[in-house]
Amino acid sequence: MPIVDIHTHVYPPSFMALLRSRTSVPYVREFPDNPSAGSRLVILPAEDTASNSRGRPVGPEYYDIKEKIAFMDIHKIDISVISLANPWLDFLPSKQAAETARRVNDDVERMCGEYPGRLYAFGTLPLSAPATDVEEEIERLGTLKHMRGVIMGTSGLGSGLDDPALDPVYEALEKTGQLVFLHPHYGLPNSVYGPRASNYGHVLPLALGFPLETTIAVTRMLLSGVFDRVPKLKVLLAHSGGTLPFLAGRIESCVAHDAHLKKEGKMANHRSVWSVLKENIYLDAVIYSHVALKAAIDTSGSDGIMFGTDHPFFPPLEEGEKEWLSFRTNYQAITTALGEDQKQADMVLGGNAMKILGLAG
């Protein structure tokens, strides 16, 4: 069975020529007066500041899709499903974003051509611009032969996930069969984390805002009832879930205990958040733990269950290191999740992604 990653980003030529032509956030900042601090990618507003240790470096893996073959090479991963990463296309004003998109999404297309059998792709979508350019885009896409979807942060067309304006997004991905890879961007307000959070890297926003990001999008997804209008919209959700797989029966709990909900009847006929990650939701295996492994797993059911590595982020820190230890722990975690059940283990690896994704190594 082949290594399928599923979740692995990069910011093709026509991406980053857009970012280094920018100014204010997202850009690619440079340092003239510091040459060895090299190039950084700045995507949150916070980034954005004085020092040149705000931001992140961004090299040749970021861009260069021969780095993307090296790394699938190294860790021996068959099939790589590549997507943009944030902030995708939703910074862009209305007029420009459809050609944008077109453009980006062409860009990822030929690179998967370059390397038959190896690579696909979720497109990005123009989501600044009216819904008829983007219900053409999601058309368009599913005419390339290597698109198997899209990618999506929660921000929408600007009002969250929730917005009922998506409607007629999500009926074109349900109707032309494609998924939507939901990934977080934005976290959740500095505010949140302290007077102090400066003092700790980017390991509060990335470990705790991302996740818990996702998880509120989702859940205000399924309050709106998104499911319920659209019951056969296919997501797959970047990070195991954020927190869904352990806060699902609270989320449960607190809707059947809500006065103003029963009071209104707005969660009479909706389908249980249960019922919905079941049938509707995938999750990746970027969890690092085997622990929170298997609670995706009793969530979703292993054969919604699919591997990535979010590479070319988290790389090693060590000069010389090889192995990336995001790519071992998330590997590592699959096989103690599974146990002695290899075969199940083959299907999170690979399996899963070739059915579900309809793959052909």
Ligand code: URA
Contents of the next structure:
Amino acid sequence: MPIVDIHTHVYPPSFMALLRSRTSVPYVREFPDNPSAGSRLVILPAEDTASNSRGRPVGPEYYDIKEKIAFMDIHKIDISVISLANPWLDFLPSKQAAETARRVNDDVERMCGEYPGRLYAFGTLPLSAPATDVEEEIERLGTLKHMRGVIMGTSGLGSGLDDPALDPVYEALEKTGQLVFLHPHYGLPNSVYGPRASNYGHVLPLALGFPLETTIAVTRMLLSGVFDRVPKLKVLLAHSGGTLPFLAGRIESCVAHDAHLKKEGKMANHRSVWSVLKENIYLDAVIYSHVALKAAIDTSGSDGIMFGTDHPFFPPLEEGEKEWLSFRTNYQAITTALGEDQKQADMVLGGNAMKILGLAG
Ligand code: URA
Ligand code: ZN
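Having gone through the form predicted alone, I am curious about the other one (the form predicted together with the named molecule); can you provide its structure?
Now the full complex is given, and it begins with the chain already shown.
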């Protein structure tokens, strides 16, 4: 059974050029007072504190597709489903968005074509453009050979994923059979990290801000009835759904005990959180622990979980380490969580992705 990595990012050359041309976040630049630090990628809203204002080093592993293939070969990954990394095109002025999306998507499609059978992709949407442009790009992505869905952040058209104006977008995705890979970027407001945030590097925004952002975004979709109106919409949640598998019962219970919602009859015919998690939601296995992975498996079924690495983020910090710790931790979480059940482990490592994303040919 092949090993398939469905959570793995790239900034194609056209997107790198865009980042290099910018002077406000997100951008790539050198810092003249520290030339040995080389090019730095600064993307996160939380990257304005002393310990992380200079982002991270950005080398060819972020943009050179040969490096992706080398990473795959070292780790025996047969197929990768690559996606543009955050913050996608969210920051673009409306007028530029549609054309940039086409350019970036064509760039990614070309990369996939260079390695037949090894690369597929999730496309990017011009979400700051009018919804009709977004729908057009979805239709176009549906015609590209290697595209299997779209990657999206949590901001939607500007006011989140519970915005009714997104319904035509969700419907276009449903109609063309493309899934949404929902991925965080914005985290939580910096104020929650407190006045000593700069002592803690990127840990609070990445370990907690990211998963909570995802959890809140999906819960808003659930509460606003997206999955009732677009019942066949498929969403793949990054980082095993943030904290959704752990909190689904609490969300359901809060709905059941909300007198205001009951009086307004708003939730009367809603599908339950559990049913949406089983029928509409896939979870990646990028959670670094068998404890959380077991909760994800219990929630969406082992046939709804797919292996990922988050490459090229979380590289080894020591020079000369060939196997990445982040890869090993996620791989071992799967083998530990599924114990003796080699068949299920193989499905999570690749079989599920082959089936769900139609990768065989
Ligand atoms: N940091 C990011 O900004 N994105 C990821 O996907 C992982 C870490
Ligand atoms: Zn990621």
